[in-house]
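Next up: just one chain, as structure tokens, the form predicted alone.
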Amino acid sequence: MPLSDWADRLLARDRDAVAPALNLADDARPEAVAATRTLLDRLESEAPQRALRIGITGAPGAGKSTLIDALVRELRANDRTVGIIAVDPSSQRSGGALLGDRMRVRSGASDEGVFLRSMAARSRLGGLADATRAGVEILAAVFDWVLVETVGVGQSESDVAHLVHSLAFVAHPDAGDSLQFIKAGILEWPDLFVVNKADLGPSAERSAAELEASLGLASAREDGWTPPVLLASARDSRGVSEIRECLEAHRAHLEANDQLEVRLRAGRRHSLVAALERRYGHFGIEALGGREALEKKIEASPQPSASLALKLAEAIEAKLREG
């Protein structure tokens, strides 16, 4: 089938086109990369920005997957369709997702309104592979909500924050290491904190109080949003509707304050610069005048991200040949 037909089907919200498009995005062969670039340009240019893009992160063992399962049930009960990307560690042998497409979201196993794909982090320890970014664009063209569950070992928080509208951090009660981890460097990223396993009682309430105290010491955010701390229990679905409502409220807040487009542009800029840095290193960025000059080029360009990335890569290579 011609690539244009796949794009047309995605823009028409055809769920059956999602899996082949994701397979294409995960294919590293040059011809597949070029085809993915063309597909993403069309989606970025023509797909309406209706989907809520949500990152779900937190330390291993916090219960991210079970909480997502509960959130999916809540969303489907409210007639929302859901696409999920679960970022897994990579297999050292195959390079693919180590845990594969195991069915974390049991409630969506036979539901046409739910789609789950596990994607490998590849060499990005704790971060996101480029295919994950493409996958989010593909799912956002078709589904009402797109959830991205990260590996949750550090770098993923800043990476996924540039990819989504809202980032939720899931903490385990009495997880001192998780709370110290938050205080050490990622307090600024999440838009919502969820203390999971609230059915454990006082320990969950203590963890929520610690989080709120830590947030009270943080500087005020430029977007005017104060991240709430919610108690939830994936086991009995306690607090899950409040999570949905909070994420919807954050999206509405961004739109009302003209911050949604700002956030999307910032994410686009970050993703392009990061991709070029990984490929060409410091010298490649300096060939275009340095990071600040490169960011200005990206901000000023009306081109879709995939085509712009190719144009900038060609410019860097030309400069490096001259030097």
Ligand SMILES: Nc1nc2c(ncn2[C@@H]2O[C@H](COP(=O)(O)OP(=O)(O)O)[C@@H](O)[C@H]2O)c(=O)[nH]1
Given for the second form:
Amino acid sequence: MPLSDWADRLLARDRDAVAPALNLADDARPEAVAATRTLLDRLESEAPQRALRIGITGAPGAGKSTLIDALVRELRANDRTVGIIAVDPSSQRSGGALLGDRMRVRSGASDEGVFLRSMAARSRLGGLADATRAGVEILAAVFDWVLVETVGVGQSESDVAHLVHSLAFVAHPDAGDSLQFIKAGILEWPDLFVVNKADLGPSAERSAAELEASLGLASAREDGWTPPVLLASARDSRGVSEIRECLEAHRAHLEANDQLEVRLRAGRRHSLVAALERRYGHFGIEALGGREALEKKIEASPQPSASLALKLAEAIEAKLREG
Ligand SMILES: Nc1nc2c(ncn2[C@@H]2O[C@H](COP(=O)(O)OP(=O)(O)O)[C@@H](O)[C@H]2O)c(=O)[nH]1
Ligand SMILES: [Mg+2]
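Since we've got the form predicted alone here, give me the form predicted together with this ligand too.
Every component of the complex follows; first up is the chain already shown.
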């Protein structure tokens, strides 16, 4: 099937086009890379950006996958379709089947309203960030909500924050965690904190109170949003509708402040610069006049991100050849 048909089918929200499109985006051969670029350009300029994009991050074992499973059932009960990308290093061992199996069992394999793609965090480094972004753009064309599960280890919070509208941080109910959050510089990114495993007893409430206190010490956010701290038990599906409501409230907050598109565009800009920096290093960015000038250039360009990325890469290579 010609590529333009896949794009048309995604734009018509055809679920059957999602898997082949994701495979295309995963294909490193030059013709597939070029085709993916065309596809992503079309989605960026033609798809209505209606999907709510949510990042779910937190330490391994915090309960992110379990929470996503519960959230998917909550969203399906509210007639929302959901696409999920799980970037999970542990799925390397389990073959990426962990969350998938659980969801197939509980949400039903025949549910057309749910789509899951696991990406093992293979040694692709930068490639993973690009593949995740492509996956999010593809899922966002078709589904109402897009959930991205990533393991949080400091830096990855800012990476995933640039992919989504809202970032939720899932925390263990251990006292003392919040000090680690502060050390890792994590607190500034999430729009919502969930202290999970509240069924384990009072330690969850203590953690939530501590977390709230640490957040109270942080300076007020420029965007005027105060990230709530919610208690939940993903295992018992407790607190899950509150999480959905909070994410919807955050979307409404972004919309009311005209930040929905702005945040998406800023995220694309950030990812584009980050990709160029990974590939060409600091030299490459300087060759185009430095980060600030480059960001301005990207902001002013009418070209969609994927083809703009190619154009900028070519400009850097030309400069480097000139010496
Ligand atoms: N008691 C309890 N256990 C939970 C809860 N949520 C997840 N778990 C368990 O915690 C472990 C890690 O969960 P998982 O969702 O895989 O964590 P992830 O690594 O953050 O994706 C599993 O054994 C889950 O069954 C919860 O709300 N309560
Ligand atoms: Mg997981």
